[in-house]
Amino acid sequence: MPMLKIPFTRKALAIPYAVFLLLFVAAPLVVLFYYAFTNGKGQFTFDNLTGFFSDPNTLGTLLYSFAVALAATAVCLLIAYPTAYFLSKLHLGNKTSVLLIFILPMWINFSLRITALKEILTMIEGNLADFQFINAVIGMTYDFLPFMILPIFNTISKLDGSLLEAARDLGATRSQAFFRVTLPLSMPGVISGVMMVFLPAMTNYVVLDMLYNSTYIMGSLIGSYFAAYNWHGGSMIALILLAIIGIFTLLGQNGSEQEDSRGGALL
């Protein structure tokens, strides 16, 4: 009796992908719609869209969190566009050996350097709490860095170095090179840091709670809707912050592009 031959194609290899994507992702994505747009009884409605910009305290927590991840990564970029760009011109054999040294904390538990960090906090301030945003702006900035410095780094090594010879031979000075040719060339690594720090200092409510046990964040919130089962508000808010970073990334990607055609009109 013939062996039954089942025909092998590309397309097979993305079926556990797509079995992963639709388990996943897709499932407790409807989970999420079908609680945030239902009461306890099940039936359709608006009133948790509704509560969330009629309640004081979830729009509060939302401009905190938005405020905290956009100081951290306003900090953590002026910290890492110069230490990247210094280790992209540093004429040794292996840069990488340099960079792994700004990432090793990121091999280091987290709780633990949080906890180091806390220590640290506690003998200069005392109270934490007296400097609550200023310390959460510390802990992210401490925590996301390594994220924002490795795509400016890998940026800015991967740029031609004929293109600012050329503007030297132009008559440009230092500064009018890397304002005119090495920034704007830099921007995809910038706005792809941007958004690996923006997009989850929104919601890391671990580091403000073990900082000074604060909740004020939107990580926070959704997980006390959820521990005082209220599943239909818990899964609104998260959907609404869903949206949000989906829209950010967006406009990160629509950004990207831009400058990568800017960059390829100038190369």
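Positions refer to the first chain, counted from 1. Bear in mind the structure is a predicted one, so any value in this text is a computation, not a measurement. In this text, the rigid core denotes the largest set of C-alpha atoms whose superposition between the two forms falls within 1.5 Å. First, how it differs from the form predicted together with its partner chain.
In the core-superposed comparison between these two forms, the C-alpha atom of residue 243 has shifted by less than 2 angstroms.
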Second form
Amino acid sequence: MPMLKIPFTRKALAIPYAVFLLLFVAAPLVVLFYYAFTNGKGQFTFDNLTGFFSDPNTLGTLLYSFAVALAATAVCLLIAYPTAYFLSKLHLGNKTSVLLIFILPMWINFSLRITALKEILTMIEGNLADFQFINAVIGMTYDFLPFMILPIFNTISKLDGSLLEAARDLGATRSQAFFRVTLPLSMPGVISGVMMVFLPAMTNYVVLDMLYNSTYIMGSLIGSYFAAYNWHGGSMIALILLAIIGIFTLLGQNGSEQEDSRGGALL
Amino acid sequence: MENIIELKNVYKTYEDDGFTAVSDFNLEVKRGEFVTFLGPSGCGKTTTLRMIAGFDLPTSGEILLNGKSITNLPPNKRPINTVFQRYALFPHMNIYENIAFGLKQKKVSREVIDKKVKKVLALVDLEGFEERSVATLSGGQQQRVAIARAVVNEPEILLLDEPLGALDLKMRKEMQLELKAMHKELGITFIYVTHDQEEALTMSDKIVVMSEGRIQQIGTPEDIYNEPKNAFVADFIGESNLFNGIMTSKLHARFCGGTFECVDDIEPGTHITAVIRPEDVIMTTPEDGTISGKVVSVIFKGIHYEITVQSGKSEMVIQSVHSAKVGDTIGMKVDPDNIHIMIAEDHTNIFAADINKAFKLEYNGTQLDTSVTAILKGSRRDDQGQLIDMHGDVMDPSKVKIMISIEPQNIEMTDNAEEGLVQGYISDLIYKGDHYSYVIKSDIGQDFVVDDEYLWNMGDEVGLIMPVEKMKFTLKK
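We have the form predicted on its own; now please give the form predicted together with its partner chain.
Starting with the chain above, the whole complex follows.
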């Protein structure tokens, strides 16, 4: 039987995603830029940009979001690094199953998790709105912790054990070997983890909204502009966030060039 | 010269699987010696090295450095440095920082470090490489950095764990000579681990041949090559023809279908193993040879031919500058001086059996009347029928073998060959005063030694009955 020759190249496989990119990424970006730099009459303007940086309210939200994200990232890192370290050192046949315990919460419905957290926090604190900053950090930490553990766990697990032996052989104590070898070599994982926690924590408003109906965070700020039909101001804030995320991503990539240590596949 | 390091009755048994990697290891190394641990993978050579380095602690026994026990000292407290198999260079440091690691740890001043690093880089022929990153170096260069990083600390002993294993042949030959020169220049004691017998013979002052966790022989390269102590050493060092046989009369041994004159005076009637190096076999006309056989293959090897000859049921490998024709019948003789006779003292029959799907032992297509769980201490079957070992881990029956050993007096011969677990013919027999000792060449290639009080004839086809209750079992991974 003669072979049927189908004019099919590998490039064709990219078409569905290219269409998706065009419709849902490129086009909205163009619209975003358009709205960000125009006013209500459709004229080009920088007013939205200057408006953002001169309004103490928006600036305050930016700083607040930044602080929440920073604190949540720091707390995540403090919890995740030792956890990941000990997990990777476990002498167990199947470490992945232990790791699953830490990932399992991710498989439970998001709103269910936050609602549960809300109930627990209410039991402890009473009125959640009285401790907004702490609750914001707790909520974000709870939500994003696995994203910090996984990449760190992956990098430490992949570390060549003979490097540690070499350090010990050359006169380093256990702790010296950790600080001079393990810690620096696990930095790519730490950077990955920081990026995967910090950036979402900057913009995720659902957690706060569900915890105590707060809109005092970047993500919800945009929402509130849109709700007031101020497409132009909202677009500008979205653009500024995009710029911040872009800068951080570039910084992070420089730090973790050596290897891809993201643990996203497990999620 | 005094001993720099001594190992006394060192044993290493791993707690998690009960595997004994090193047994009764006794060794003395003199200051400045180049000692090589030689053996196949899994023979315990690396484990022994790791115990000297301090990465593993002996289960029992003692390690003395300059007469003082360092048995339980952590690696950072020992004046010993290691060159690792895969170099283990720190990827986040440049060459200078890698080499300076040990000196910085010792709080040596910056100027001294600079000077020493420069000197050691010159020693390994890498001047000016200080600022280079590890990733930009070739395998050979990384190897040199690894050596520099170890010797810069001026250790009392330098341990090298198959350091040339990852290099190509040409590079390996070069590095062998350089290492040897470096050993001379530095005067440091080298302990070197390799599975490459040629490397060991080229470089060492003293070779420790190991197998299954035990020392087989310690000696100079010449000793080991010319006077192997047992069949394992003879087989592992260089190529050899090994034959089981019997001393027939004074200075005469029968093996490989012929009676050879030899120089080892061993009591007639003793079971022996004869070692003949391929280069020592002389090819003759069929009439002039002690034995004759048919040429089955001829391979040109550059400086010689490798000729395999089938003589009866045995094979003889010959290395000669003369060629031969496949299919020809030739004679073979060996100078008595070149036949090395070893007493085969242990006749315990050892063979490997598989675990079949029913979790029973199987050998030679026959299922033995015993279950695996009865053999393996602490093992059991779980609800799903999986085999669980003493630590609760699932075992894959296809990945393990059970070694069965049985004494010659516990095997019974039968005329009805099918009755036996194994079938074969009697290839040798000798009267031992109150019984006969037989060598059975089995159909599956393994020789069995059987003791029996009755006389059987040479060449008799027999079956070997081996009672399960007389078998001893050990797990082999």
